[in-house]
Each structure stands twice: as structure tokens, then as C-alpha cells.
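Form predicted on its own, single chain, as C-alpha cells, below.
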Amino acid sequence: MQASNRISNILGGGSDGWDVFNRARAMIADGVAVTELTIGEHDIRTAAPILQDMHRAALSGHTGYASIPGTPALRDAIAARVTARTGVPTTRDNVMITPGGQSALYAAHFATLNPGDRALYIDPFYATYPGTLRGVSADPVAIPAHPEQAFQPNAADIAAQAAGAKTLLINSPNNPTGVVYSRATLDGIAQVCKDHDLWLISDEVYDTQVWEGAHISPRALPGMEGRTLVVGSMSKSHAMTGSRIGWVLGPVDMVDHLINLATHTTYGVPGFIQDAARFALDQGTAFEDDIAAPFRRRRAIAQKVLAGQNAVALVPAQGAMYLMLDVRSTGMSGEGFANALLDAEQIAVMPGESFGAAAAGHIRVAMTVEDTRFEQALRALCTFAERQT
């Protein structure tokens, strides 16, 4: 018996990009003290008041089947937040709750693509993007964003691949590069989508982590509200990664289709978790700023450390909880550098190649350990790089 082509082809016959991470975890299991700067997991846990509200909601009986689109209270809270942040009038009918942002990404593409359709996405990319597209039986097409252009996507490059495509997936603030797409970049992307009748799927899970410039949701651009699906999540903004609470928002008719999909797949998200998410949103922007503060602080630390050396170059760190470092001066690939660094210094980072060919010769550093330990690790990384040049 064999698995379906759809599921057996999710990785496209290659690696899932997590080889260095898995090797680091194996070393830790063997008792080696490794500093992990790999995945986007906060070094703080979900705040106690959120967990207490989740506990209260569960004890009060909200443990049965919840409303499949999401509870009205949570959908209203997300709609109000989106309206306030983007200026686009949004109601609960534009919102469907999902079990995390990854589920939202899958649902958005399942709803917009037929088997075999061309699905565009920007390289560098979050590691699951191409597998998500293959998982819905689409044809993934990567559009490189070049380091020489600070990883800002070029509209002409997208347009060159847009013939016959149905969707374009973008992510700003961007994982892995830390780049925030400019208004000019987003205007160009919007024009391509309108010219070629593309659905734009905008992954905005890092919208509260902006260090320079401003986050612009492309749904707010002229002519884009009716062709944009936005993916959101509580994971990064509220340190609720394990709660698996996300959403898709878009046109009402598309959300209706997504609700039908959820009815036949996830059958909703536990009500007590939704209640806790609504409680978390009710804490306002000051709470979100507190969650983001360690990454803003560590970015400043990194800028200071990296300014004192020449072996490693910092890609503009404008948002998200990551740094993208250019290590090409060492003559090593990102993968080679990451593996050698792990062996020599017991510091684990992600190779740029894990996120696409455009990030070759780079590494991604997650700013997810305590400040002093983060600074020490970054200084050791720079010293290691200097020895290779």
C-alpha cells in the first residue's frame, strides 16, 4: 500500500530544512550544552493571566464543540483590532478562527487553488511554504528576493512568473530575513495582483514586531480588499505558540467557503482557548509591546556587536524576532557555516538555505535567549566567522 502523491510529495523529494536544528536537539539530548538560536519560540511562556482565564473558561464548561467559524466574541475582537490597525472596516463575517497560523495558510491556499495551479511565493520563505502549496496539489513557484535589494521583492520579477498563476504568498514583517516590506514594494505587489488577477495571501503573524518603518497590510491598499486573504495568529504577538490559535480574514464569500472547509477538517478550535485569546486581545497594545520588547532590545544588542567586526553583515533588521546574517565573506555556505558553528561553539542557527536559494550564504539567528547569553553567543559567532576569513 502506498501513500497518496499529494502527501508523499509534500517535501518535493528534498530536505525539510531542519537538519541543523535536529542535530542540535540530538546533541542536547546527549547532554551537550547548546545555545539554540533556531526556532521562533519566545524565551518567556504564555502570561499567567491568560492561562488563568483559559483555566476559568474550561472550568466554567466551555469544553464542548465550539462554534466552527470561531466564537462571536473572538471574531468581533479580531475584527475590531484589524479595523483599528489597518483602517479597513472589518466585521466578524470577515474572520474565521483556525488552529494556528499554519492551519490558516493551508486553508487559504486550499480555498483559492485547484490541483496543478501555479502558486507563487517569495524566496526567502518560511520553511513550510512550499510544502503547504504541494499539500494542496498546487505547483509552487519561488520568486527570488535578492540580498542586493535588501530582500525587498521586485514587482517585475513577480510579474515575469505571474502568467497562469492564481495566488501569491507574501510575509511582512518577514521570516527569515527580518525585513519589513516598504510601501513601494507593496504597491508593486498589489499592481501585479490586479494586473494578473491573483489572490494575495498575506502572512502577517509578525505585525506587532516592527522595529523600523511601519507594517502595512496590503488588504488596505486600493483595489486589494476583495482579493486579499490575511493570515494572523496569537503565537508571536501574545506568546501563545502552543495554544494554536490563528485566523484567516478576507471577503465574506470566501470566509463562508473556509467555514465549510473547517467543518470537514478541524471542526473548530476549543472554546476555552478562544476565550483566553479574546482575554489576551483585550489587554491591548501595551501588552503586545511588552511581548515584543525583548526582541527590540536584542536587536539593539546585535547592532552594537555586529558594528565592531567585518566578517558578518547584518541584513536590515526591521521587524520579527530574527536576524539574517550574511556570512559569504567566510567562503562558506550558510549550511556549512551553521554546521561548523554548531561543532566548534555549540551554537545552533538556521542555514539560509533552509529558507530558499535566495538566502544562500546567509544564516538566520533567532533572538530567543536571555540578553546576556544572546550577546555572548553573537560575539562567539562573530569571532568564529573572523577565523574563517
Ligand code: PMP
Second form
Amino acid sequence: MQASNRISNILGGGSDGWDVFNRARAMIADGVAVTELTIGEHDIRTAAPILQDMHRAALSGHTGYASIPGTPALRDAIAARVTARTGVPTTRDNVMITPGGQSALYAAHFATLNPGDRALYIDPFYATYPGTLRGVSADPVAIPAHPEQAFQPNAADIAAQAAGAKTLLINSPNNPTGVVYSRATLDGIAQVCKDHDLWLISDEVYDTQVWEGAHISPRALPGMEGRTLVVGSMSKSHAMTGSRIGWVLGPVDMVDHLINLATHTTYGVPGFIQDAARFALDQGTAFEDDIAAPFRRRRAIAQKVLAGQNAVALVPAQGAMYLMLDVRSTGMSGEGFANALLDAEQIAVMPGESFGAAAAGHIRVAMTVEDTRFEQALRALCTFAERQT
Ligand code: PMP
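Having displayed the form predicted on its own, please output the structure of the form predicted together with this ligand.
What follows is the whole complex; the chain from before opens it.
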């Protein structure tokens, strides 16, 4: 029996970019001490008070089917947070709760694209993006952001591909580059969306991890509220990756459609997890700053270590839990570098090529191990790079 073309095509044929990661995991299974700087998972667990609240909510009976769009209390808390952070008046009717940002990305594209529609996204990209677009039977079109422009997307490049497109997917703070889109970049993007009647899907799951500049939600830019769907998540901001809780935020009529989709797919998110998410949001920004603090510290460590060498170049590390390093001076591809580094130093990083052609010759370093070990690994990485030049 055959699977559908749609599901068979999710991976699109090529390498899925996880070879180095899989090799590192196999080495660890064989007892090798590998320093893993690969995936975006905090080195802390979900905070005990959040888990205690989850436990309390479950014991108090919130274990049946929960409200499908999300509990009014959680939707209100997210709406209030978005209103406060962006100045755009937002109510619970603009918010639908999803099982994580990943499912929000799928829902947002499912809601805006017909089969075969042109769907734009920026390269380098979060690894699942093309698969998500293929998964809704769209025609994914990557638009490169260039290292020479510090990976800020260029409005003219987007406009050149926009004819016939329906959506544009962006992500700031960015995974994998660590770049935060500037006001000028976002103004340019907003203009292209208005000129070409595009939906903008804005993945803002790293919005609490900004080290330089400010996070601007493009939904707040003039004329954008009616054409922007924002993807949010508790995974990164509250170290709740395993709880699978996020949201899509947008115009009320679109949220109504999304609720129909949820009714026929996920049927909502567990009530006790929603209650714990509400509790977590109520802890305020100081709590979120504490979750982000280790990455802020390690970024400073990296800037210090990298200042003392010339073999690798740091892409402006403005946000998110990653560093992007340009290793082209070694003459190696990102993939070649990552594989050789794993063999020589037992340090696992992601090849830039895993995130698109625009990140070729780069590696992504997740700042997800404890400070001393992180510093040692970076020093070893630099010494390794120097040996290759
Ligand atoms: N968007 C980006 C850019 C991400 O890096 C991730 C997770 N790594 C997600 C969305 C999805 O996160 P989650 O489903 O855990 O909310």
C-alpha cells in the first residue's frame, strides 16, 4: 500500500541535515564523551514551580477534553502579553493555543495556502520549514539572506520572487543565525507583503532571547495586523519544550478557521498544561530573563574567546540560543568542518548546510552546555579551525 504523495514528500528527497547529530548520538551510545552543541534544548529543565502547578491542575481535575481554542485564561494572558509588548490591542479572539510552535507553523500555512501555492521563506531557515510547506502541499521558494549582509533579508530579493506567492515566512530572532531583524529589514518586508498581497507568517518563538537591539513584531507595523499570523511558543521562553504548548495569533476570522482545523486534528492541548503555561506567564519577565540568562552569559564568553583568533568569524550574535560561525577561511564546507570536528575533538555542531544553501561554509553552535564546558569546547573548536587554515 502506498502513502500519499503529500506525506512522502515532506522530506523532499535530499539529506535531512541531521547526519552529524545522529553520528554524535551514536558515539555517545558507544560511551564517547561528546560535547553536544547541536539542538535548541536548554540545559535546564522546566522549573519546579511550573511542574507543581501542572500537578495541581491535573489533581484538581483539569484532565478531560480542554477548550479547543485554548482556555480563556491562557488566551487572555497571551493577549495581554502581546498587547503590552507590541502596543497592538489584542484579545483572546486573536489567539489559538496549539501543541507547540511547530504545530502553529503547520496550522498557519494550512490556513493561508492552497495546494500548489507559492510559499516564500528565508534561507538560512529553521530545519523543518521546507517540510512544513511541502506538508501543506505548497510550493516552497527559498530566498537567500546573505552572510555579507549579516543574514538580514533583503526586501528587493523577496519582491523579485513574490509574483504569484501567497505567504512569506520569517523568523526573528533567527534560528540558525542568531540575527535579530532590524527595523529597516522589517519595514522592507512589510512593504513587500503589502505590495504583493502576501500573508506574513512571523515565527517569534525566540522573542525573549534578545542580546542586542530590540525584537520588533511585524504585526505592529502599519497595515500589517490584518495580514500577519504570529507563531509563539513557551518552549524557549519558559524552558517548556516537552510540554508542547504554543499559539497562533492573528485576525479573528483567521483564528476562527484555525479553530476548525484544531477541532479536526489536535482537538486542543491538555488543560493541565495550559494551566501551567498560564502560571508560567504570570511569573513575569524577570522569570523569562532568568531562563535566557545562561545564553546571554555564554554569548559573552563566545565573544571573548572568538576575539582572540582569526580562523572563524562570528555572525552578529544578537539573539536566540545559537551562534553562527563562518568557517570558510578553513576552506572546508560547514558539513566537512562539523564532521572533522566531531572526529578530532568530540564536539558536535550543526553544519550550516543543514539550514539551507545560504549558510554554506558556516556552522551553528547551540549555547546549550554549562559555561565552563562551553568555553573549553569553543577554545578547542578555534584551535581546530586554526590547524585547518
Ligand atoms: N520555530 C523555530 C525557529 C524553532 O527553532 C523551533 C524549535 N527549535 C520551533 C519553531 C518550534 O518549537 P516548539 O514546537 O517547541 O514550540
